[in-house]
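A single chain, nothing else alongside it, follows as structure tokens in the form predicted alone.
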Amino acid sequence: MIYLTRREHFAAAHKLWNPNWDETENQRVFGACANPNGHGHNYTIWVTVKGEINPETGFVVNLKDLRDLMRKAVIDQVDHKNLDLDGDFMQGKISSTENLCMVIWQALEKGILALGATLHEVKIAETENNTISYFG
């Protein structure tokens, strides 16, 4: 089994807010991240796929195809967007990085299968100190 990882970057804004709570509780739990105008991050994502090497190409997947899938299914949906307000990528979910990681997995999983591999991990760095990994 071979593991292959592709990295991409995007910038996005969000606000951590639970609509079932009042402002006091949101401020208590989320602090500055509940700023009414939101805040932004320069995210880095790593998508790791796994599979066997195709003897005709020497690849697990063609990196250009993986790049194109990541850009179409994820980057185009979130880059320079407000995760809470723009589009439906995070609709109905608190825009935590944990939830974002799971939504990215869902957006990529079928496309990666179509490329002939299996999605192994989605990892997001929200800041240089905070990373989230999801393994499905």
The other form holds:
Protein chains: 6
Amino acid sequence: MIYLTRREHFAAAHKLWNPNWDETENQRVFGACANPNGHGHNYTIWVTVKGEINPETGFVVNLKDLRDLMRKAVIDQVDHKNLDLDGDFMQGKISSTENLCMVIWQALEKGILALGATLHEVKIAETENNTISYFG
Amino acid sequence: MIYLTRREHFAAAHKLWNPNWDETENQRVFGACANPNGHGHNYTIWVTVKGEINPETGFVVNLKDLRDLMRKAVIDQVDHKNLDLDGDFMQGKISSTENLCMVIWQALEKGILALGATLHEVKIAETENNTISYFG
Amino acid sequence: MIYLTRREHFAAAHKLWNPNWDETENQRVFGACANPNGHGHNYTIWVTVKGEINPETGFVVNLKDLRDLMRKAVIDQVDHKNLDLDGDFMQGKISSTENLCMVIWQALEKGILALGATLHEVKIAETENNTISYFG
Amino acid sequence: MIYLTRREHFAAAHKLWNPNWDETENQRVFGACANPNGHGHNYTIWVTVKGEINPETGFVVNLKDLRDLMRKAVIDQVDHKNLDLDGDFMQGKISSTENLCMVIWQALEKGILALGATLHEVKIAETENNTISYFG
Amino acid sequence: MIYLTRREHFAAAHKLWNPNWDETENQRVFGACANPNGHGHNYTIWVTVKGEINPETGFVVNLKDLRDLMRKAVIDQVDHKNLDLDGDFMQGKISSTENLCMVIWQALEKGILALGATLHEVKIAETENNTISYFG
Amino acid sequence: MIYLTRREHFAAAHKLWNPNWDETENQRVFGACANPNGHGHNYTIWVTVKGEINPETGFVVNLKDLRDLMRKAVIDQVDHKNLDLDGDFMQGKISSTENLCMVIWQALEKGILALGATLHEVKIAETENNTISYFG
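The structure above corresponds to the form predicted alone; please give the structure of the form predicted together with a further copy of the same chain next.
Following is the full complex, with the preceding chain placed first.
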């Protein structure tokens, strides 16, 4: 069993906001992250898959296939978008990095099985200081 | 003459949009950066000042003073904000990194003179790949 | 179960020295790290906690709370200090990164439980080339 | 049980090529990586070992010993070399990062036991975007 | 006048070799870099252009145009290539980073004028430790 | 004229302290940096030299020669040392990064002329956020 990790980047706007709370409560809990007009980040995402080495290629999966899957299933849905207002990727969910991580897991899991490997970890850095990991 | 550079970070939402153009023209010129609901970045900013070394301290300027100035004059104006909708920092300007760089120069120039040094460069990275510098 | 990692930095002086050995033996084992007047590092620390996502906030823990805990329990004890001479954080222990890692685990474990999560890993980089991890 | 990771770098040329395939098939599967004259990388390698802390030194292993082992068993075999043409380190294997990772595991496993610790992970980054890990 | 820098990466094989010298002299001067089968690097390149801000766009140049130019004029010529054996980009020149830097300057200078800006600097990092700059 | 930059690292302890002031005044001006038992850093240093390309080698200077010079004239004087107490490198000077930068310039200037190039810049990062440059 060998593990392959591919990194991608995307830039998105969002705000942290619980629609069941008033603005005061949102500000108290989420601080500057609840700024009504939003703010944004350069997110970095690492996707780790695991599997056996294919003896014909020396690969777990072909990186071109993993890159294409990540771009179609994730990057195209979120890059240069507003996570709260554009599309339905995060619909009905607070756009915390934790929730984003789980949504991306669901968006990738089947496609990676179709490549002959298993999704092991989705990791997202919102900033260089704060990172979220999900192992399913 | 010695040069001191201090780095800070901020996260902001924005879109690239010329209000004199229609949506088609904005999309043609600015591409995904013109997404109507905005997108965002973790900006990194480096401010370089120059001056003589004060023999009593060994400093050009005290880093605490430069940090306080950068936070009050710049970071508090833009961090976790929407550059186009919040406050008047970028008012009437397209929020390109080039324009942002010149506005930050104006916001810092006098305060750095008051610290006994001269502003030399404002550099901003919108992403790790794209950086803007202004020398006044 | 989701994992959240927060990074902090601190700068400290120390030396590697076993008081039961003479200077020759300390130099033989610890090399330049046994320089009698000490040396120092910019340490980077990553603290990983795990837990369930709170549906009201989308968070495992509020990053502000984790940051406050890390600063109070760790950074304030070691930043701009001499690990061997200041305070009692490392008292009676050789200030290797391995020992520092275990002491920081003990300093954080209960506070993270009080935030509703579980401490998963303390990782410390003494330099960009050398890193220590402890999982309890 | 505590984990220590040491990072090293090396630069090498290689190409991805299955000798059982013709050039068309190699280009189809490996793309630009099958360029007949080869290409190259700055590889970064992280070796993680685990063990108990020695109370006399505060160390799992002495970093000088781990560095010497990594340089002799790995870096000297591959740095400023062509992985496909020089020496027998990768002989008979497609020089994918996956295969390189397993070969490096075999080159280090016994030497680390001789230092009193256990090899836990070999991780290699071919570029900043693509990383392979092997845990034995 | 404002300065814009764009970063790109490429991976290439090469060796340092003066064809007027024998192997002993090449090894003496170039060391491991003269390994006959070559070695390789992940090169990072930063291209800085300067100009006035276009008031309609807020841009010095459109980053998409600069990226397209860099990819067509430079990256496509060198990425996943052998600098000494493939194409004529470095023909007749020792493939030192110094020479590579000057060749890339010549490959970009006119195209950047056509974008309405002036080439200011070509910077190349062969490794994280060694960087070359050329200002024309 | 072409510019070559080489990066090195060193770890040292120091404190900021003006011996003409009492402890209260030192704490007021230098803050935590005046901690009596010292603190320390991983310093990063970049040395930039300029010159013409030697047509026989394609080099401004041979990197091995520059590395040897930097290690002998600088790194061996300061690495794993206390800048205030060990040797005479910083004798009689407050160990600010500004003063350190000028002392390193003096330690390198003649040796670089002897290599056939001219010293252009000494840059030192005390932390990732704070950097000092000196151009002579």
